[in-house]
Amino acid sequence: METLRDAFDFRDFSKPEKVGFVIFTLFLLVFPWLGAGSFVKAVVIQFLLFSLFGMGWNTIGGYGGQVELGKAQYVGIGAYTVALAMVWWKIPFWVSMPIGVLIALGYSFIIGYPLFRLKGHYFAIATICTSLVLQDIFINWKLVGAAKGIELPIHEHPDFLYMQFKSDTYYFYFIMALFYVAIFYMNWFRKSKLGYQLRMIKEDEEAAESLGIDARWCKIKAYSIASAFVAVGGGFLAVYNLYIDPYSVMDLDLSIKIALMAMLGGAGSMWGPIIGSAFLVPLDRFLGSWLGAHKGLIGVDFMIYSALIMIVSAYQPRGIWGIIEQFRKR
């Protein structure tokens, strides 16, 4: 009882805060009604998805400060659990995808274990490194459908226990379910006894030590929730696009922005990932189509993409919520 009115328990929120969240909740409930076209609920589903992806790597990477960049191959997992669940045994979604995360949690242990033996650049550097090597296992692993992906049943819509409908108006409310369960377990996460130890760990892990945290204990769980995140997010992707690949569900690219949203965003902060989704998956798809489509501009779109991070990087650390605190405190 005492978890859930933590996770519920709002009240350390500016008052600011307490509105935005009401009229964001309000306007995310009316917004498939709003006569938007399908490539914008397209990209309100990935900004929502990206949202929890972001939030998941905040445990490891915001509150423990672990620079962590191979969160795909936990996509993958979770992508490649549900697909090869309904294409081999005929496994509904609402089966598979628990699978999928405790498959997930499993593989993190075991090599969270080693992992967290590094510290710095070596675990960033490693983390990139198991994330490729599983990558290159599901590309050349033929029982997995190797480099061509996997293609899931069609099922007759709409259809709940497989998770296929015509319109993307119910992915778009199951992600948005999804996405308020995250938020309210950041809530609790960030008060919980792990999350403090976390921060202690981040700013000075020797004194943490000292007072009896098991540092190295305290990042693998960290790294395991984050972990089941996006294992959630991975069974999502599978039956929202219906084909899955080693390069759409585990390529580096994905890994590392779903770090980068939530540092440009606020690492370690209960909003920045959903901040740094909001500014980046938008921009990168409106402005990748519109700068795409004409000839001889393919790839400025990723230059400008990268001179705006790297210009509220530059300005303020924390990135766009410690510009918002700035101005907030003035």
Contents of the next structure:
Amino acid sequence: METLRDAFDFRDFSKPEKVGFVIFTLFLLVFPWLGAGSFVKAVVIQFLLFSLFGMGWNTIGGYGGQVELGKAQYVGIGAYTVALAMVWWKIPFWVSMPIGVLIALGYSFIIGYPLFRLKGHYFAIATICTSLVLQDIFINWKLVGAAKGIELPIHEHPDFLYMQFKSDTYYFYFIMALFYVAIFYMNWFRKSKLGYQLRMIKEDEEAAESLGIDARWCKIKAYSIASAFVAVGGGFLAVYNLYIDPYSVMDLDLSIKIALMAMLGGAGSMWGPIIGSAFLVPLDRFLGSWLGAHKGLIGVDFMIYSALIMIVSAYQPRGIWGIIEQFRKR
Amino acid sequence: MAFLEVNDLVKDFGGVVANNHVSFQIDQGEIIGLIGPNGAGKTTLFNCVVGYHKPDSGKVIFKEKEITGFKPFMTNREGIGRTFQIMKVTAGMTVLENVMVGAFCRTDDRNLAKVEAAAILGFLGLDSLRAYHLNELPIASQKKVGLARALATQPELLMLDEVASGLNPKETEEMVDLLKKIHRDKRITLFLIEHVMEVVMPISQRVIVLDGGEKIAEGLPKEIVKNERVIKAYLGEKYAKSL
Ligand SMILES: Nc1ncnc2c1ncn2[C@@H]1O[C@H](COP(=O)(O)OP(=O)(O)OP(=O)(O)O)[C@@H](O)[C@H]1O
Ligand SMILES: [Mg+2]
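Write the structure block of the form predicted together with its partner chain for the protein whose form predicted on its own appears above.
Okay, now the whole complex, with that chain kicking things off.
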């Protein structure tokens, strides 16, 4: 009960935030009926998906302050579970997606246990490595399609059980629903005991331990929550794209984008990941189509991201949201 | 049975023996001072007791339970709170939130934690600081917040590492009153490292003196100030004469 009340209680936000949130929600609700083209629709779906990823990352990366750069492996676990379950056993999405989340949770505990013996840069590098290892395994694993990946069987008729639709609108509303579940969850999380403890760990880990906080265990829990979030998004990605391979769902590129978006928007704040995603997803799409036409410029997108993150962190480490708050205080 | 018992504790930092076969006991309800020159091994001794360092040998026994090698969060759950000589000055959490984190040690309920934290801030007279961040406060207030959040974990033994360092005489006096109040009203055993004699001598029931990692004296404050070795190692002739 208490939990539910916390999740839906937005009273401690400022008035502009509440108004903005309502307007934004109304906009999303009517968005499919505004006559946007399929490119724009795809961008907005991507925006919601990356917001979901970012909110998940925000638990361990933002509130917990751990530079986590391996979320792609959990996108992969979610996506592969859904895809393989469907291809091999015709298991519907609504069953395979939760299974994917459970696998992600289990895997994250196993990985998290040794991972959180490490701190700082060592931790960051280790998260990258674990994700690369899993990607490598999938690239070479014949049974799961190796580097070629997996195509999901396309159903002739729209099928809610398997989440196959002809129109983007259904996918849009589905990811929007997930996005709101994530928002309510995060609204609970930031007020939870674990949320407070993680923030203390980020502030001063020694002091946190002296206050009875098992820092390592808290980090593992947050890491697993983040992994579960991301696996949900991975499952969505499988049914949305109907095709996955280790490069599209397990790449380092993806891990970095997830962390980058949340950091740019404002790590450790409620709206940061959403704002970051709203900036970077359109930019990414635009750069993607532009760079596609100029083959010699591969890597320029990451140069631009790095520049952005450097500018923001030099000016305000708490990201765009930090800048907004700074102006509001004046 | 002693409340806290340290037996033959050794901590060797690869050549620097910071604690060299140190033993002592503390009874419940006492106020014990720990003094000694810079680098004597006082902070190290604290860290060995609460678990930031693993002693090379020796035992730490708290309430008849051996806690040697326990992690800091475990010793806290056993009932030992501590403050730091150098407190990290952070900007991400308010004073109230800092103290709430301490209170969360004993409850899962946020409202309860908040009530508890508010009560402790009230007890220490810090009500007006609730909404500030540590980096916005003067040192004296920072130290009190450190005290408040440790208190919020409801310790039975509170270990304070130089709570009065960096304070002016008036603030020091306030701090002494606060410590007396904590001891009297909350019945918490206090174990404090202190360089400021004006703090340690009046309130300590017993004083332990470390020098070069070794315990060189232990006794009543009035005995300690007359102890030849202590005067030589630490107090200096001037302080001894001024008494
Ligand atoms: N983590 C460490 N690694 C190596 N040497 C250490 C470490 N911590 C302390 N020392 C050394 O152990 C000795 C005791 O240090 P400690 O900090 O315990 O002294 P102290 O009595 O608290 O001094 P002060 O009054 O200056 O705080 C010093 O020589 C110090 O350099
Ligand atoms: Mg010290």
